[in-house]
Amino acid sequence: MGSITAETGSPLLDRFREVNSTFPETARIREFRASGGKVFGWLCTYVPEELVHAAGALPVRITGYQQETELDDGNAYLYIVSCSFSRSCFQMGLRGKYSCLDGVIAGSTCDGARRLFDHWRRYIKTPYSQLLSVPRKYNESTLELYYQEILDLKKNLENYLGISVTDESLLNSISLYNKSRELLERLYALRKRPEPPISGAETLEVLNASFRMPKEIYNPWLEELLGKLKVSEVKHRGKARIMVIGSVLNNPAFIKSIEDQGGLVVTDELCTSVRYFSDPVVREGAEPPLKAIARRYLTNFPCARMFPSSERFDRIIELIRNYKVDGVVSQNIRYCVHCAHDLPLLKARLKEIGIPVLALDIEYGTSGSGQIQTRVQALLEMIEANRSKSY
């Protein structure tokens, strides 16, 4: 496999990696701060970043170590069964990794997010802190339900940050984080060709960057190395085409570890990825700009916690038509429940139609041990074996 940094000479990946390997504390986050800037940490994409970034502030998602690391002061504050993204995260709160966040947000998504969210307010005491009640369905009492909260954050933001939140600027930062979402479609769709300019482990890299650092620099870096790879003459090629599912995921080199047995990892259904940048904001009529962003958030691609699960099911499938995919590798977080839970069903479906599924249960940050190479090997030469018999 070639790589676009290679091919072009011009190190535009690399950027996308800085601000990865420094985080929390990259270059752009400093430089928002010193400007006299609020930062607030979010958990879970159901939080939504439009009407921070409205408010002025820099919403950053926070997430746990990039690789699989000992989590002994994580441990001594959350259940084992707790799932190890979520005592990462602690973790790193608690050894001043995010000394930098003004304010926390989540969604009651999970009890590993409920539990962290209650641990990272009462030990960690950033100044600012709000949870979001999550619908696990979507109707129009929902909905209502939803935008509700959402009303009740924008209050508490304009009172903590002593500003008004007006119409104007949340549509101002729909339409900045409408055309993030835009570009990252067209970075999928070049993934989309037999051979594509760039790989899976790649593209994570680039999307690990989309929520550590300010979208008005972001976007153009985007846009740059989208321009590279549309006349790129890297062609990355596999064995069999994969997709990855499940749990939260971060570390590029999990994806590696797929594509360095011969596995191109071409479409995803994370929430650090296909789900977190699905579905733009869109205004019905003259509706306040909130209500929309409250639409999107609560109708977005569905995290497994939503019901029903078909929703999410349909979707998993038409990526998989969309992107030509051969197979799917399910990666679990361990006490990850909603996904557990989820699996058998959609593994029965996919096999309705010919989609073979590799479920690994994992820990947070895992780089892909020799068993799960293993595992990977096996799924691809099933995948041959299959294609054979159809020749």
Given for the second form:
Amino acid sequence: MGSITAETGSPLLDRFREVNSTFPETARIREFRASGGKVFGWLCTYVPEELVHAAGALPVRITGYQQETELDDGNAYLYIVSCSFSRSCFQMGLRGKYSCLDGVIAGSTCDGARRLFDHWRRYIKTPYSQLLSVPRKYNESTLELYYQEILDLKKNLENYLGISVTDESLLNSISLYNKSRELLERLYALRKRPEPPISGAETLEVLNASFRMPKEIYNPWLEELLGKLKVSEVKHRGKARIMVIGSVLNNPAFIKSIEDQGGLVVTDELCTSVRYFSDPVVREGAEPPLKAIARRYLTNFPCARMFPSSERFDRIIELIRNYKVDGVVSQNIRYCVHCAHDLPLLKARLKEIGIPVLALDIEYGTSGSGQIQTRVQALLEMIEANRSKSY
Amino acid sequence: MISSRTSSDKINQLIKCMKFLARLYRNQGHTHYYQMMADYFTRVRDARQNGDFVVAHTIFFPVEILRAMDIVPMHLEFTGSLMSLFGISTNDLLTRAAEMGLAPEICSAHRLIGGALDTGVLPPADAVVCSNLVCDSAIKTGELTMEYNHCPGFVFDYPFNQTEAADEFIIRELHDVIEFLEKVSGHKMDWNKLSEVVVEVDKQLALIRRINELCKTVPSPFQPQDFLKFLVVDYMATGMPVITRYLEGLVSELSEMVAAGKGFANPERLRLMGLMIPPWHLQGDIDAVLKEHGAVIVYYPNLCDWGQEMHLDPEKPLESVAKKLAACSPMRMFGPLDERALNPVINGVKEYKINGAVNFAHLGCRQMGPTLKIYKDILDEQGIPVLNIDCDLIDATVTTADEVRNKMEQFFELLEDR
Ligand code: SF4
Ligand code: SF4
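Here we have the form predicted alone; I need the corresponding form predicted together with the partner chain.
Expanding to the full complex; the earlier chain stays at the top.
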């Protein structure tokens, strides 16, 4: 196995790493603010970044501590029954780590996010805050509701920022964000190779940076990386091709701990990766650009929160086929219950197509404990044993 | 997935309990309540042989609609909770849920339904309506119920923010769910009947408000665990004339007590606010320890406070159903924790002459648990101490009656010393 930095001798991955290790106080965010720009934090993939961008602000994703951390404040405020992702984000906010934010925009996506927002607004008091109602199913009526919600967000942002968001600026933002999606698709396509030039852990590092910096800078960086990867001699091998699914995940060390056991992580359905960049915004006819944005966010690769879950299951199976996945690691953050609820039904579906699932209950930020590694090893051995039986 | 066994034993036990209690309370308002419950579960149990159409639904789905369509409702969460309340063992169902792979962090009320589906304890449903009210688990349980029954389902998608667009959307959703139910059941919506139900609901809300007013008197005449009955009647049987009779009976009984200066606790020394639902199986124990110490829970702001008088208009039955749903106090846990949700707690301190608040923090509830700090802070500003008791609504192995008693007794001492 190799790494991009070592192979190319270029600092390509280091740039992404630098963004991740300094976030939220990155040089880009500081520069942006110093030039008078406003920075808005968003929570969950149902907040339309394009709109914030078209309003001239920088949207960055609120994430928690990179590693599993004692969450004394998180526990005291949000109680232990909130998922550790929301407690981790809150604690960072409470301790001033997100003082760079001028606003927070969240979606009513799940119990964890909703309560995190309640506490954020009350105790952290970022100057601007708004929570969007996000429907759980898609039809013309829910689209209209969500569209009205983001129209309301648009008006509020215009008032707060003293600007006007034009269709033209929305179309420009759509094109910038779609470009990013397209480049990330290309990055993922490289992982379909039998021996991909980039590991799963490295890919997550590239992804993490994508929502922590301006896309205007990110896209050329990613293009450059893709160019290098295309001709790279690096080949990642493993005993089995693994897909990671479940709750939000930002710590690449978790993926690395699977890869260190010999699992080749080739794809995922995480909201920090595939679900973040899949499905571009497509404008139908001359409809308002905001309507197209609304449709994309409601019909994107569904989160476990959406109904019916069979749509999520179908897309997971599609990825399994496209990436020739041998086994699935489901990592559920405790109290992220929509993922937990889905497991029995999803496992039954995957069993039908002969895909084993390792279900892990974890805390946000975990790097993968010894126990997790042992269980991953058992999964890999099972896949290998099944493979030899079928020969 | 198909259930491994079928058994209606637990439902039969539930019906037996209700019938027994209905006889026990002869000639009091409560007899109507227990009779209604016995009839409810008998109808659910016998629906297949009677050719009735059963719709399983999750919490907060407006049952007024099912009633007006002559559809038999089966409340998923409460069927399990009531088993727990009446001492019917639920451990086997929770164990089954664990075997199915439902994680222990999922609220036990919902794990129990999973176990009940898999063991065939729940009678079959012909369709399911579920909603995102009031937590993430409800939709998921709805889907699981569809899967086990191989039946169609509808998600009533309730908006988080209350806006004009959201109000319009809710009416559209209600129309859509009616269309769905008409299609799958072959029953037509009887709009006149819905109007009649709305009239009855209006009366019932006025009676509950009247009871809340009576609880403001010192001493309060109301038995604290009876607050839960208000939840049951609202979620399962709202708008049924028998519920009006139950509430009228209760009002006259409580009014007599107030006139005679009689209270639940004699003498009454401590008046408490209940923040969240106490474990179902410990209701009797909690009331006993309250009574022994001259304490009484007089107000549950998040469970049974219907706010100001609101007129439900039978000429606009669907709008009235939506209006009532929005006003329902547990909905404050669903929406943003803003003034609308918090003011009743603040105002309740003075209105009900509160000395302390008790919060039963149900493990597994991502709605209630995380509100604790906010409630503690606002009550602290009012000089009201809060006792937090970690427990489980259903799972009797989590907290014992003795643990709850000890904690409450220590808290009472603290309040008395102030
Ligand atoms: S980890 Fe799960 S419960 Fe927590 S905020 Fe994310 S989706 Fe919601
Ligand atoms: S107790 Fe909490 S988690 Fe359980 S059903 Fe009620 S709101 Fe949901």
